[in-house]
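First, one chain by itself: the form predicted alone, in structure tokens.
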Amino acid sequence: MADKDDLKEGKNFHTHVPQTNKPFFLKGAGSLDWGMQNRLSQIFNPITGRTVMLAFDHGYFQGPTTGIERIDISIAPLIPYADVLMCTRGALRTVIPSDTKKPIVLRCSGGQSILKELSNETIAVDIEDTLRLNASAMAAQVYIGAEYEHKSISNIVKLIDTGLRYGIPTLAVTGVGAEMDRDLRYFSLATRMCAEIGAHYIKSYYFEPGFEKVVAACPVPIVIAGGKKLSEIDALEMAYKAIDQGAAGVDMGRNIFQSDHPIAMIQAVNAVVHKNEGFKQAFQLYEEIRARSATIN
């Protein structure tokens, strides 16, 4: 307790200066409280606005897929190079270390696996154990124009919801179907529904043409999606045009654990986000780091 013999009256008010009050850094969340901001910022780097988000959250239909094994030896070694970690509770309780500093996007879609209609999903975890986890985000899929797309889009609702309530962002997933056309109309239908509804950030998918007009015509930050394996120069391509063209960052996966070598690949994928480097450049660092590799090995 603070003693009070030995108070003194403040005297530097700097009554000339008007007190400021920055601007928050990313689009269409400057409304939201700080608790939402303070997390947003855990998830987006606020020198840059951009973020590079590695995914493992495929077993959850997937099942051990390819890269993904043994999450402890293909994983973990990655996690300093990665300013997010989009997994499910069940990884990250059993094998992400608990000393991890890096933020946590949380999928909380379930309950179909890739032997069944993927749209059919539900609500996989309650808001209780995303606080336990120390969840910097929530995300679920939202499957537009798929069989369930309504059941999908009240998963996403709920969320959002119950997310306002503690201050904890939603990341709405646009799920896109075998049969429907990865083009502008599509994508600036599901990304702005998503929008609409309240979604603070949305992972989409790159295309072209007409990125960029799904960009401006969504007020949120959009991240894209890895998508299936590229090869390693044609990945980097995909990230320098989402980037130059307006995307807020990168949510990869398979492009990046499945990669000839995954630590190269992230840290050329940092290049590209965060640096600016154009993907010929970057594609030159993940040599140069791969070869620095198997000289020490």
Second form
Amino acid sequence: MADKDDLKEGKNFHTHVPQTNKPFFLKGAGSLDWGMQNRLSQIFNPITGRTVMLAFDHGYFQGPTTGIERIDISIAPLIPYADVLMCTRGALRTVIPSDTKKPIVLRCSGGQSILKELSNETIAVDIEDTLRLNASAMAAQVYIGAEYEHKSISNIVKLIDTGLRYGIPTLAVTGVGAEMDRDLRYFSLATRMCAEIGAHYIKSYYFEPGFEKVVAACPVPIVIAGGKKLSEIDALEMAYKAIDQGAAGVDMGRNIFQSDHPIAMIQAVNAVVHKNEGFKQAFQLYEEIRARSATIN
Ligand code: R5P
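Let's compare: the form predicted alone is above, so bring in the form predicted together with ribose-5-phosphate (R5P).
The complete assembly is shown below, putting the previous chain first.
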């Protein structure tokens, strides 16, 4: 029971010191509620404003992808070096240790396979399960210009609306159909639409020329997907150019887990994203870490 006899009057009111009202660091997120901002600051480093998301959700539509046939073996050693884990609830529950401190961005769309039309997705996770899993954000594909464009937009609208109810941000992933040109016109349309619909951040692909214009015209942060496996130096150069042109980080999968040395690669990507390292220096770091681990083994 509280000891009422020992109540003392407060003295330190600092009446001449105005309360600080620190603006939130993330682009376009200044007017969000505390829970949203808190979750976004788990995803984006408040010091650099950027993130290294490790994406290994590919199995939700293409099965055991090269490099993540066994997530427990290939992804677990990378977890300490990632800022965020992006995966399905199946992977999370079965192979990701629940004592991880890394924020989770949950793949919340699905319902199609690589054997069929990719844009024909549905919402594949209920908000209650997102909350049970303590996810920091939900993610779904938006297929602008594809056969099921409208359906994929409806999915993201529903996720955004439910997420707003519970303080969970939504990541819109621009899914590019095979027949679309990966150019300024397409990505400025797709990313801007996703932001105006209310997504809290957007995953796009890097392209040139004009990526910086897409970033400028998008009122929320853009992170880039890695896409198909490139040589390590080419992937680092792509990450470098994207960051240099305003991307707020990467959501990278194959170029990390299919690398010859995934642990070295994710650290090199981290140096580009958080330390503004040039891609050649980052590649040198990759080679050094790789050489060091070869000596140890
Ligand atoms: C694709 O649909 C998934 O969202 C992947 O997470 C995304 O494409 C990033 O992976 P990657 O860097 O391998 O393209």
